[in-house]
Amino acid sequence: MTDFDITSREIDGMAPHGTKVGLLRVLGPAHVWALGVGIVLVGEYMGWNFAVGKGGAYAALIACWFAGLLYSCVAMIDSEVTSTVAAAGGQYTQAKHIVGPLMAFNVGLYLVFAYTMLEAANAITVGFLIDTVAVMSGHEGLDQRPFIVLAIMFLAWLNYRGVLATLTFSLVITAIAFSAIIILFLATSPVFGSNVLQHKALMTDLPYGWLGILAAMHFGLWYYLGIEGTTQAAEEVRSPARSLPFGTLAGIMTLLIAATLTWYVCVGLMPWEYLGQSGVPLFDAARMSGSTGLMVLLGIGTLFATLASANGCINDASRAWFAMGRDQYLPSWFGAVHPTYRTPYRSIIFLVPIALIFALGAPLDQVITFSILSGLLEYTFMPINVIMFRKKWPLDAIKRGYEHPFHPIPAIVLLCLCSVAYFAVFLGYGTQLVAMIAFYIIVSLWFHFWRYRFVRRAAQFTMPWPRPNGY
């Protein structure tokens, strides 16, 4: 076993004029707990309840359930390669030392284009939101888009300032989004409120059979997508032994209470017919608990919860190509650090204008569904991950700051579990699955016959571990 302590303050960046210097150590475990649920909270606010207009109440509860597990499983994988490979890039650096360079490359532009793609859709959902207030005051012909480049220039601002005070920022407004849940719960269940929910009245069976229970995998989705991106903030923890397994594992576990709360108040306030196509299912169930004060607090939530998922969405995204840059599989100019702020401001520049782009010119589904499937094949590649990881270091090779169990059953089951879902994707996004697939084949190809000349393929590999076995 090496003593290599993974605490080391000793990973840098590349900084302007050839200086030297790192990312800030500065973030704890609550930081990686706002980061995570900061970006999947929105799920609940808004998105999940298509899987609802896909089958039926009870389908997107068994949906909860089983996307439920597939993240569980996830957050399991990611807390143990993660708490070890503790750099920037998440998902990328593990693939980078752990499977292969071509692997690493594909993880990295999934990573990239998943939090951009979900960072257009939150901007989209701030300038619907603000619309439907101002339609609810009587000022209808809103013109939405600079509400959109407000939300996604500031929030650039903050992340561009520095990750003590974006995360920090995050972490109050996702806190008061959750205990906006909690707080419509208690107020609409019989324990502690008037009861006014109908389950018995509104709960119908499956309409659509079986297959809609398939169907509305997709949009299940939505309840947990975007938590395996604690894994962005491994460089800036200050111990990534401790604090990242216990945010990541905090975060699953508050999104499952969160889902299944979301579920429960919104299917005894709304017909299934009406849910499954609502744009803020949370807020249209305040309104219909007749209470003015739930109403302005789920507003205020469904505001909070999309404005701390864009902001996760704009860390993780200028990680994971910061990390590309540093190794050089993208030009060296974006693995830049920000010799004041210590923060990767190139990266986090150049993605502005790709998120507006999307925000402002292309269809809130078909940007919610690029995101989702560059997320699936993400998840597609932990398996093999994992697997090739304990095969490679076993337990007793190198230290780790958290082992899940009962390996590799969260493997197999997240495999099977991808399967699924790949299969309630193309029943709806067929075509754009495969553009998609055939978009990142291309770009490999492109990373393998000319951009992999580049890469310093000695220098890519940060982690002193000893050699793997079989090597």
Contents of the next structure:
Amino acid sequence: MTDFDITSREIDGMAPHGTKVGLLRVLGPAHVWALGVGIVLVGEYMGWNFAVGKGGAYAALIACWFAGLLYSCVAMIDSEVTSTVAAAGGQYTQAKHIVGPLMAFNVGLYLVFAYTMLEAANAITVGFLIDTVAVMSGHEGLDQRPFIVLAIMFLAWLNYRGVLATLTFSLVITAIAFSAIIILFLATSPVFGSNVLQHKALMTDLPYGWLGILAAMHFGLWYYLGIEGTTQAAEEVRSPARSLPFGTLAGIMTLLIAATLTWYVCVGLMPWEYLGQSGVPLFDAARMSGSTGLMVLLGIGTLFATLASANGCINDASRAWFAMGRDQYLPSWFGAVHPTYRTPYRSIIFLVPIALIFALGAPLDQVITFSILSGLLEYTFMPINVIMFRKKWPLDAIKRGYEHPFHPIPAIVLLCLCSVAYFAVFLGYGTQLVAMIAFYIIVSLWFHFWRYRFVRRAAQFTMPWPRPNGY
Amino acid sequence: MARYVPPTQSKFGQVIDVIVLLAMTIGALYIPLWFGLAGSAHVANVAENPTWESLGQNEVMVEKWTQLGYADPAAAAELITGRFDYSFSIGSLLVMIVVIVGYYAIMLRFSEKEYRDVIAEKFNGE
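Shown: the form predicted alone; wanted: the form predicted together with its partner chain:
The next block holds the full complex; its first chain is the one shown before.
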């Protein structure tokens, strides 16, 4: 049991949950920042550039800013709700308390799939990067699979051994990866005397017209996808009411800077047709700068960014899976906490083979699309969630760690941008979109008509809040 | 309201549930892949004996392609001419809208029903 009630109007603290052995509360705001940015920063190192392929260089920049607006709304909304519903499972736990069990089950799966697929994409990139370096050093035909397996197994082991060590590791390598982007920008920027950037000669008009700008929003999400994962640390931070909003909002600001700098450097160094299909664009940009030092730095940055992201993904997916197991939404076996390391160890181990199946057997853009779609479904839930939250518990009903401004404008903007993103995915990946939603409909029916019978009704409502308005 | 007492699930039942969930998860990605339905509609239009000029590349672009390892325009032609096919029918767009809106409508409706039970049991029991 925890010591304090975050909804108290007198004191800050953490939400209670009746587990005998709980997760360990050891994280600070820097770890929250590292968790959010660590997961996402890999999006600057690979994946965002597919937006260039879908609409051209200018379209990718516009997508970068609109996706930035979308995620700013996500971060604000998340900061308010998470600073109040401070428990493992993040948006899953929010949905359980605010919208209802079936929505919560779906949101839990969105989280697990978004992060597990992202973890798989990271592992694929690790293998691709090592292969690229091997080819550059004259070793053709390297088998990438052992590196993919090793990366996933190592990070799962790190997560198994404890959250403080794993997120401190993330903090260090994320900071190095972020610094590498800044250094690349400074080293190539004309402000500092360099003339390697050739925007004028390389920039072309919109190859797909305005439709391409809409289409680019699909992979534009990749610039920031995963920042909402900070909420998964809610049960393990020392002061969620302060640390979560601070870490999340500082994280989105960091990413807005990193995303714009990344776009600027890359489109000034490569033809858009190549950039749009590159596996490791920032590393390629460093290669094109002509500096061996930059190439090595960005190679290390790419490796660190992918490892930090996969590390955070294992952390977040396992917390969501663990939270669902603890509530019996999934077999309760998953709700166990390791007696020594205080981690959700069974959930961590269980998700390893799933990540491996996708990392070893699916194409990168499909895995990314799977992750993006799960994220997109989650972002569509968020405006519904916050509108219901404010309606059921108005501002004066319970204390929030953070109150986001201009409600409901961020919710409406988020919903509109999600609609644009759905259309963007539909352009080029329509069948994948329909297949994904068909899966969620089938699994929802399975939950409602079968699995929900094992869930204790009142026991899943763990927040000490008053009865919601209208019920 | 009477407190709902859920049945205890056997270990075998838990294993079956996990297998069902896993099968659905893996199927969600691999079924579209197996049937060739997943992925982008991406087509390249490579002409015979392409030149950098015919591919619309200026001097700087050619220099960059060469730096990237594409010294020959034929090697880069597929990348340069590759385009997504964004043509779609209004019918398929409507199907997508109905699927997404319908999905959320189902979610919210069933969730609301379950949520009322949770609140009734939680607050009537206190």
